[in-house]
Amino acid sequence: MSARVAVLVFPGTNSEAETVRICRDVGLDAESVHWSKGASLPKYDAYVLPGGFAYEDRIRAGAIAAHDPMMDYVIEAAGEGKLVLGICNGAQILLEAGLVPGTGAVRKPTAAFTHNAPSGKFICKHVHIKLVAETSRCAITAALPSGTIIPAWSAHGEGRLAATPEHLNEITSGGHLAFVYAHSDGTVDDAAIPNGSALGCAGLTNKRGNILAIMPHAERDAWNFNHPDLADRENILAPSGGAILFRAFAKALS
């Protein structure tokens, strides 16, 4: 039997659709989880915070939604040892909880994704994250090779990962550090940064390795036409690209 996973829908969530999608995709027994019906997410075995503009991104992005009721059974679920991904908006929800990088307490958030740098605008750019976790870090990645390269897309007004020094160190030393913008060869530098995120971070995971928040969309990658130049035409609604990380999730809950 395939895990079932919630796809979380907050007022102003619009990624929920092909978030659901790729995770039918690769296995998963997903489906999109309304904020009026939170009361039912106790019977995940997962759960997915896609993209969008929560409660319109009032005060902070994620702010709002970090506080909403659906979080309340997240945030038990999480501590339970379930998987937990957000992406985007999700991700921003899941730092503003508290639960990534997590360390702090619950919703008294250590970091925050905001406004971008040095534009202060929202960007939509093609980006490639790579992964710099040891392999065993986060659950979610644990299938994947280390340094594997993943397409995606940025599109985000805040998404730059922002801390004091000293919090900044925790997340280094305490290896939350799972993904950093890259060249699509590997490489690592300035120039790959989009946002101007401290660390380079794309992605970060909590102490326990059961939460993964990333900025970019992975799920806006994840199939055959989304890569016009692919050679493989005739399985256009294959997955790709992207689908590398739902992938690696699902394997994860099997």
Contents of the next structure:
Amino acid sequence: MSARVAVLVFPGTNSEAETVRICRDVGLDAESVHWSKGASLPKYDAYVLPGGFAYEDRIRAGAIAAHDPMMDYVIEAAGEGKLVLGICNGAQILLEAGLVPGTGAVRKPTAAFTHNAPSGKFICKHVHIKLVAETSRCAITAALPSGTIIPAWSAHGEGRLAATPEHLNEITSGGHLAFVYAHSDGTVDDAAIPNGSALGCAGLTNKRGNILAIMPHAERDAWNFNHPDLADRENILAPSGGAILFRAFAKALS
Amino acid sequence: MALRPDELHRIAEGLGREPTTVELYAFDAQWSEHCSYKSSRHLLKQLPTTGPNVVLGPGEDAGILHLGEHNGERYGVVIAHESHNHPSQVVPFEGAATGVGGIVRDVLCMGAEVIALADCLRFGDVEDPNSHQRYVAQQVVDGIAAYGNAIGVPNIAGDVYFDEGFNDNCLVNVIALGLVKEDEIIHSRAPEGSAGWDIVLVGKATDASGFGGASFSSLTLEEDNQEANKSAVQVPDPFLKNVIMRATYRVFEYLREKKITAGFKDLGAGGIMGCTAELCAAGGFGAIIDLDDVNVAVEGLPPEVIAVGETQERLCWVLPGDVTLDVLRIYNEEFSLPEIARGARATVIGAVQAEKRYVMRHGSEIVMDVPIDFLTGAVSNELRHREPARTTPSSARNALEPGGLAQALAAINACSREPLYKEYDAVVRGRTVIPRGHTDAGVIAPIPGAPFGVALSVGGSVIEAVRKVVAVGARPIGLTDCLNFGNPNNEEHYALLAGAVGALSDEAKMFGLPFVSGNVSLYNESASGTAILSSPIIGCVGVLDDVGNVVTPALKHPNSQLYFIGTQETGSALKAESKRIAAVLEGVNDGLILSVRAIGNDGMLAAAARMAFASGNDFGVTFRDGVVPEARCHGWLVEAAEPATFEAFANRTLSREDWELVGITSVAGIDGEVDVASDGRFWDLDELHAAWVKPLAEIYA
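Please move on to the form predicted in complex with the partner chain, as the form predicted alone is already shown.
Next comes the full complex, and the chain you just saw is listed first.
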């Protein structure tokens, strides 16, 4: 039986449809769970927090949603070791909830994804991200060899990792850095970073490795039709590209 | 107010008395150009609006074109096109954002899921960093981005041009696409037998914003009236809209389960009055509205403000009483509208009535009581005009000096638009096939599980928009238009409008393409009497039955032969265009064409550079001696998979004068440079690309 995955919908979430779709296409039993149905959350095996602008990004992106009652269930489930994947706004919420990098107390964030630099504006750009965590470090990416390159769309106004030098140190020394921005050939330099993110960070994990917060949208470059010039045109509706991340997620849940 | 003395007289005569204050504001809105198309309707009649693909032509909030069948169900593409020029000039961020908000509601209220956006922008001279024009150009883009991104609808197409003719009046045209099953379309009218049904207002609490917007947009902008104009602009709330859209999708589902035919319409110009009057009049009914039941943001609003104010994020249902409570519960409890925005909710504000009168109550008083057809019926303003001059675009271009291509690509109207559109989310919802960028038409795969592709392009003429759609391998199926012109009471401007409609009509008929929706924006003129450059803006929808056949402009291989398909002529020679379109589509579908780009006004040389950029500067282009690529602007530049097969195909499908071998793709030379080369002239692609991306990067930093 495939794992049951809840894709959380907060007021202002906008990426639930494609997130549910890719989860289903890799074999998960996924459905969106709306904020008025939060009480049903405990029955799921894993949780995905999709992209959007939950609570209008008031205060900081993710800051209010981190206090939504749905997050009580997610925090509890994460404590039990269930898998939690946050994408874009979902990643911002996980940082604001203190779950990732998880070096402080719950709902006391030690790092944030904040306004892009230098423009301060929303930027929609195709990117590649590189898995830098060791294979055993993060359960969600355990099926992927370290160094794996994943295509994705970076589409956010607040995606720059920011933290004090001490907290950035904790992130690197604690192995919390899961993904960095890279070129398609895997080389890493400043030109590959779309938003000025500290450490070139595109994704973080927690100590236990059961939570992954990732800024770029792998689910928006996840089918052959999303990248027709690179794709197998005969199977235009088949998952590919960014789908690799979700296949790993599904494998971790199998 | 925009009502003229003769119209005031007509109102008093029609009512048999002087109108009340509320009635006066109601007629002012309803008889404005914005709502009534009084100066343009008789012209618009010329446009072709029917055809085998038309599911719903103009007349409701949006038009619908047949997309295709999947799993035994027929799907339609909903399309609406609107301008928000005046508001965007006065308060650019909010003006542009509410333009997006309005067009999204027009599509949503047809029962559709909103699937894509496009924007067509015309700004003034932005050279001076401290100019108001530059401020407008930046804020409009920020406003469109803020709204479209938050509601989660990808922006996949558009264009932008700069000219000092738009210094006092920018143009902000927006297009929205929707997806609907053809048997689930909801109409903008009270359904048959709906006398006594509830009229349910959904959305933001009514406030004083956007009061007088319909007539404001039907006047020229006067500088000394800036403050009053600002209050006529609405306040956007994309966060609330995001939730309303999702709640509305849930209501669609509920009504389908219950097999209920309801009426649904967006509140735009004319507010509650305009929307409910048109909904009920279209069904052959009257209405009675109780203004005291409207959820308001502040107490003590005058009845005319509640009645015609254009507070954003509102929609209106006509529902049978036995489902009303369930629908209210979906909006107010399941989607908790009152907790999302202060005062927001769904609420019953009146009822449909059989008697064809439009009545509004406020307190203990009847503040409006008029024959509904008189209010919503045709007013006309058929203006006399000079014989319109039909302009034909010029095709002759001069050969560029060495270095000239970099300059041409760095021109403000040719340079890369990426610094601007990268603020727009082009990929939300995961259905984007080709985002805005190297192609001139965006492509999405709108139906999960089905292979269809939908392409959308915009252009200044039918042929331009059609060529762009064809350039991604999509078959054009229909059009929209937004006619942005000056004051129609000025004979010269009216003649330009009439001439443009005639030209659009001729072009559309030539291709057998219908216009299914559109908009007119007149009075684009400032108090100083400067009108904008006349700007018809056309949207074209195309379909790919198998999106696996989509083609991009990225050059694919070294040493491929490049062909020009098109004509050097204008006017009557365009009659052969349908044949050329069919040939390009067949060539793409059969895999004979590997890459293609429509050639714009900047000519085939610029098109070649753009195809090279799209390849990541992996491949360059060398034109054959004797070919003057900058002189070609009416067709496509295509990369052939295999020259012999392509030429046999071209000989079979095209007239010999309509295609020509013009060049070959190249790779880096011994100097490591990839070039565009023509007749002994060489341009390094990296340098060209740097010049091309620079100008707007400075403005949209």
